[in-house]
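First comes one chain, alone, set out as structure tokens in the form predicted alone.
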Amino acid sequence: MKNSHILLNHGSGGKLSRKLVSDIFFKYFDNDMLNSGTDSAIVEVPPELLAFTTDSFVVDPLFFPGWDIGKLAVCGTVNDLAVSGAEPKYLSTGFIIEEGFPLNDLEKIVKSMAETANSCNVKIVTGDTKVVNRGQCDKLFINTSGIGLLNKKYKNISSGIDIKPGDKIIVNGTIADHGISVMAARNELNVSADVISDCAPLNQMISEVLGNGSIKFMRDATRGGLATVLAELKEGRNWGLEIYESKIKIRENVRGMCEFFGFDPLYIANEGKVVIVVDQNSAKEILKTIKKNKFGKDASIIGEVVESNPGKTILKTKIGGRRMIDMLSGDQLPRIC
């Protein structure tokens, strides 16, 4: 037990507290920052616009197909900030654990995590853990707060203020695909799907568009899904979108899943998908930019900014009917994230 599970000793501060961190957390988040060992870290920034996001996670089960919890956290925080404009540089990371949590587990996720944020040229450097009594919570809960530079330039992308009627919306792929794959993992369900999440961090193919200057907005479509972003983003604005359900990726598996369950594929989330308003000028190209990247292969223009209809989302669907698009009320699918 001593030897392979999180005890309540792990969390008093003590010997047991310094081994977890030293063994674990300093083992794999190693970096100079981090190991000073001071109640802050130190970071140098240049005279920029700092994006500051946090996120906490919650997801059961903790290993999914396509990653867990610990990529999860990381990407969540990473793409926060790229969609925003910024680029990450900087993560803190806090671990809620239970009692009885097992150790090797626990060093899983967080060699996700140190693996996740290597990819993304990003650093955990600082943190915090804190056990509590069994029971007292369902194995794992993590946070993570990040830090961006933000050039002043791409200040109003968060907010969609350029937006104009004309201009197109791209996603970059098929959505869905986390929110199903999270369920099929769960055990009470008796159910099997080879759907992997699309869990992912997108902060190489955000910038490798942002140079364009055309970008109006983007937004990851996590909790809600795509139709949540598209209610949000047209919320007191005297204009309308309107949507080609036709373009909207689904795989089949999904769409069978959603089916069979009776979920909207349009408010389930997702983990590696962004929502992207770009000038109509540009959009070929941006959309031709952002293929090439490994996780926009399957990207599409699914809709545009439109004068009729102001503050509606309007889906043009596939048999010729038009469908209005708000926000869910309720949940489809708990704690997916």
Contents of the next structure:
Protein chains: 2
Amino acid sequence: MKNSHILLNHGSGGKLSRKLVSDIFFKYFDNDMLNSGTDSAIVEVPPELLAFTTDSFVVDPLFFPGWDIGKLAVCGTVNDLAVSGAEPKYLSTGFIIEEGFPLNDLEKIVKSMAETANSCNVKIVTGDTKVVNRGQCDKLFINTSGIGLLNKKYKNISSGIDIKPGDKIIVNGTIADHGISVMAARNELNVSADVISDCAPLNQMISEVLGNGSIKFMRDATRGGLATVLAELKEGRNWGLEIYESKIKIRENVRGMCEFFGFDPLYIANEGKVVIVVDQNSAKEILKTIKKNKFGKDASIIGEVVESNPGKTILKTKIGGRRMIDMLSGDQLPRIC
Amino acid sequence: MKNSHILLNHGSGGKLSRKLVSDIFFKYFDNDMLNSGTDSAIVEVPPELLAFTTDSFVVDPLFFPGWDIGKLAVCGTVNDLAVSGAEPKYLSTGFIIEEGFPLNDLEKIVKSMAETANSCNVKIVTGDTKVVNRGQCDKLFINTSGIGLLNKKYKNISSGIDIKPGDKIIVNGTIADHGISVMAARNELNVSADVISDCAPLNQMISEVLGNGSIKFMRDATRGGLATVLAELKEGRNWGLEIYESKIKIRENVRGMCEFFGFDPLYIANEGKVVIVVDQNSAKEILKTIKKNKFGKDASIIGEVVESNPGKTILKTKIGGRRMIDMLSGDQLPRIC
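Can you now output the form predicted in complex with another copy of the chain? The one shown was the form predicted alone.
Complete assembly follows, chain above in first position.
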């Protein structure tokens, strides 16, 4: 137990804390800024705007085929920066760990964070670890905060104020994979379904289309799913959104699980899907570029911005009906991210 | 219950999440960057170095006369930035909340964070809230991350590489107040002692002495206490530290509680104390300036950098003995910050 699990003293700020930091965190998050071991990382930035974001991750379970909480914690913050039009550069990480947590599992998570950070060219430059008594948190929670460099010409992307009727709405693939994969992994839903989360860092894919100059808005569709992004986007605008249900891609097994459990896939969380609003004249070109990226193979234009129904999002269903999309008011499964 | 306590759906990303954000977070953390409601805050920085830091706060209890977890979470990150020589500017905040947590208490904490942030001229510009099921975290945890602007001329302060023998070591007041106040507040130590935490934002006080140009190093003495800062500081250096026990100030009631419970006050956490190494020629002037600040009234020169005993910190005790100060290896109380 003493050497294989987290002890309260790993969080005391003393020798054992130091050992944990050098044995695990410095080992994987290897960079000059972190290794200086000072309270704050010091980073150099050119005279640009900065994007700054934070997210805590409490997903249960911690591990699942294809991803884990560490990968999720890096992707989530990288994506939040990337959808604002920024180039993600530096991450912080704060761990809250339950006494008794296996050190092997912690190392797996930290390794996964480091690999994911490397794969998307960001550096984890500062961190903190707290340990709480057994029973005072469930295994392990991670906060990541991030800084990205934002070129002034992209500063309107996160608010979407340049959107106008005629613009097209692109989503980079199938929806609801992440939420359903978490549900499938939990014992409480005792189903074996071959559902893999879409958890992925999207900054590279986004950078490939950002230079085109015709992107008006981006938002990653995480908690609350695609519907929540579409519902938030139209609020208080003098235009509306029209979405074609037939163009929204959902894997067959994901659709099946949603039907079985009574979930609406539009509201189920994704961790590698972004909603992109683009000028209509560039929509096809941007779609083509996105489809070449491994995280955009199944991308499609799912709808457009319209003058009719201002401040509303209308879903045109496959059978020809019209349904209003609004923010989620019912229950969702907790701890999916 | 429905309207007075945190529900799982407050963390779902849907309508209830939105209501929580506008009713509580936007209400108190009122600034343009946060209010835009986008995933990342966008901030403008001049072409300087940035300091970037993160800290999670899991202190138990959440409230105590004179402070609460919210004030602590802002002060902790502001101080981490300030001791690196940076001017703290922007904070993020990530809440992990247990289902059933009273909304009134959440509002008190958020209000306290806002007041503390205002008092030290920093803005809380981005945030995130997760809710976990009852029993899966103990009440509420807060992460704050922060960005500060670092003038290039102060870039060596966090590493202390300009320190040389003869430099003086200043601490801005009494030690061990915070850790002992937390212990006193816990039911498990059923003692009524009039001990108030020193929790305070130190950026203003630090900015008053930074311009002098003779500060070589700063570090706030939090987890692990004064001894841990002094032990870390001397590691691998070709000089040593000599500390005069008689110059370290400890309140009588704090000393009494330490003796009663067998704690060494040198290792007890502070939340408003900074260790400052300064050039010997400026030490008195800097001490004078610090003493004028409300958070430095009891400041003193507690020791100096010496050529003898390189890589070691020696405490000269009141009765004439010499004791080596090293990092904590024994047990400390968990969740003091």
